[in-house]
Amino acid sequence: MSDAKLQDVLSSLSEVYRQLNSIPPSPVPEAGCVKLNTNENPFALPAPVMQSALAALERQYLYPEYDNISLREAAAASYDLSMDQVIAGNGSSELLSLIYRAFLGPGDSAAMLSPGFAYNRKLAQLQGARLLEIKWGETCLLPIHKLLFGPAKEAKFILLANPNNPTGTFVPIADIESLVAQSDRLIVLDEAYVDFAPDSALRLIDRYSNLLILRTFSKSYAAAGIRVGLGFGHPEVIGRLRNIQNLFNMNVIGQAVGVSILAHRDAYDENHRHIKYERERVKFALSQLGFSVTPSHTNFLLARVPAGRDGPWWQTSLKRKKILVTVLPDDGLEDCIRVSIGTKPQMDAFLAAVEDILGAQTSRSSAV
């Protein structure tokens, strides 16, 4: 295609989509890297869940079940809800995008507690809407007054995550309820990491029609690559979101694995205990090495690096040792890295790499 033809094609894009650059090629991680940058749960599926996935492959020639009925029924039974209070999606990210499509048009706004899930910025941009980012207080208390009466008062909905990504912090459910009870707007609560936390807001669903809770099986149920997400809310809200989903939005493996996970949630107890133990072990070790680590209720740690270097420097230094971690673009987090919690050997490799880097810095300082 000539350049002139390409420009004609690109000029036909809608105004909003013309503002987005094409995505550059993604670098492929080197073989043998320890991947601690995307908060995955790196353990095998329990045997019965794996068996359900293999059995689903034998039905690959069939379309998936329409409207995810069996998965929604299983979720309703597991969480003591009615089926019309449940929506199932191709990961919770699909459900989040449905919310933006359903509630926002050009010129509208949504509010998000910041730092938060960066993907929300793109979702708002795609709707021609604004994302108002409301800063958490320094004590990580829920800024209810700001969300209700500050710049966010015109927002169509309010997004918050509990526990929060990327900080790992958790706020009491009583604070969440206070916000929901005082607001006449939709409150979207992302509970992606709730299985590592002390409490959940799910019991509030029957009390408040303006609360919508999102869950995913990517973090605590080791199914990130299978893409299973759930949403819980008032039947009228859920029904309208289901009405705009893609046809056959989930595949047969995702549907089968989701149902099986719900039937075998107790098979993940040891997995969750391990991650919580390793989280605290690594937190203590990093603290001893000069990092300032935020207490976490997730499967990751946010760590402020020792003085003298910033987060990107540490990310690059660790990558040279084949350890992948994340840095954050948010204001105030430039000196931080986010580290997923994996297996004990993975975390030992990470800590050994950190010690090597610090040792090399000390040696260079001594030589000067």
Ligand SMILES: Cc1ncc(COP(=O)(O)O)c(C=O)c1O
Second form
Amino acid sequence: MSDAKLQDVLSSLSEVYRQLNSIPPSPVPEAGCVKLNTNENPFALPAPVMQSALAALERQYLYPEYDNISLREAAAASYDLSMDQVIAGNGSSELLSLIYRAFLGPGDSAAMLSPGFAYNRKLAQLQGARLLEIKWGETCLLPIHKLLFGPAKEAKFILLANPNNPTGTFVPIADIESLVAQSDRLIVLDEAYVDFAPDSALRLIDRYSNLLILRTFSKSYAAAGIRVGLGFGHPEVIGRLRNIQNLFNMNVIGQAVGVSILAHRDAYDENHRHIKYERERVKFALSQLGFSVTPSHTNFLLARVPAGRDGPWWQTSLKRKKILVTVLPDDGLEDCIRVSIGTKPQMDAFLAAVEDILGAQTSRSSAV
Ligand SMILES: Cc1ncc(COP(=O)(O)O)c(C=O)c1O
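Form predicted on its own already given; the form predicted together with this ligand follows:
Whole complex next, starting from this chain.
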């Protein structure tokens, strides 16, 4: 295609999308790396859940069930809700994108507690809307007054994750309730990491029509590649979101695995125990090595690196040793890396790589 033609094609993009760049070339697959950068849960599915996935494959020629009825019924039964209070998504990121599409038009704004899940920035941009980033209070307290009376008052909805990504911190449910009770905005509470935390806000759902809770099976149920997310809220809000979902948004495997995970949640107890144990072990080891690690209620750690280098330097140094971690685009987190908690051998490999890097630094500086 000639450049002139390409310009014609691009000029036909809708106004909002014209502002966005095309995405850069795909990164080379990271074969052979220890992947600790996207907070997956590296364990196998429990055997009955795996069997349900394989059985679902035999229904590959059929469209999936319309409106995810069986999965929504199973979730309603598991969480003591009615089916109309439940929406099922192709991962919780699909549900997030529905919320932005439903509530935000060009020029509108939503508010997010910051630092938060970076994907929200893109979702607001796609709507031609603004994402107001409201800073968490000192030691990650919920800034309720700012959310009720500051610029967030104009936002169409307020989004926060509890526990939060990327800090791993958790705020008491009483604080969330205080915000939901006093606000006239929709409060979107992303509980992606709740199974690693001490409490959940689910019990508030029947009490407040302005609360919408999101869950995912990507983190605590080891199903990131299968894409299962759930949303809980008032039937009227949930109904509006279901109404704009893609036809057949989930596939047969996601639906079947979702139902089966709900029936076998106990089978994950050992998985969760392991992750919490490794999290504390790695936190302690990193602290001994000069990192400052935020207490975490998730399956990852936010670690401030020792003085002298920044997060991207550590990310590159670890990548050379085939360990992948994340750095954060947020102000004040330039000196941090985020590390997912994996298996013991994975975490041993990570710690050994950190020790090697520190050792090489020490021998280089003592040789000077
Ligand atoms: C806070 C938060 N919300 C949502 C998601 C998206 O999860 P899913 O895999 O269900 O789309 C993530 C993934 O990292 C996350 O950290």
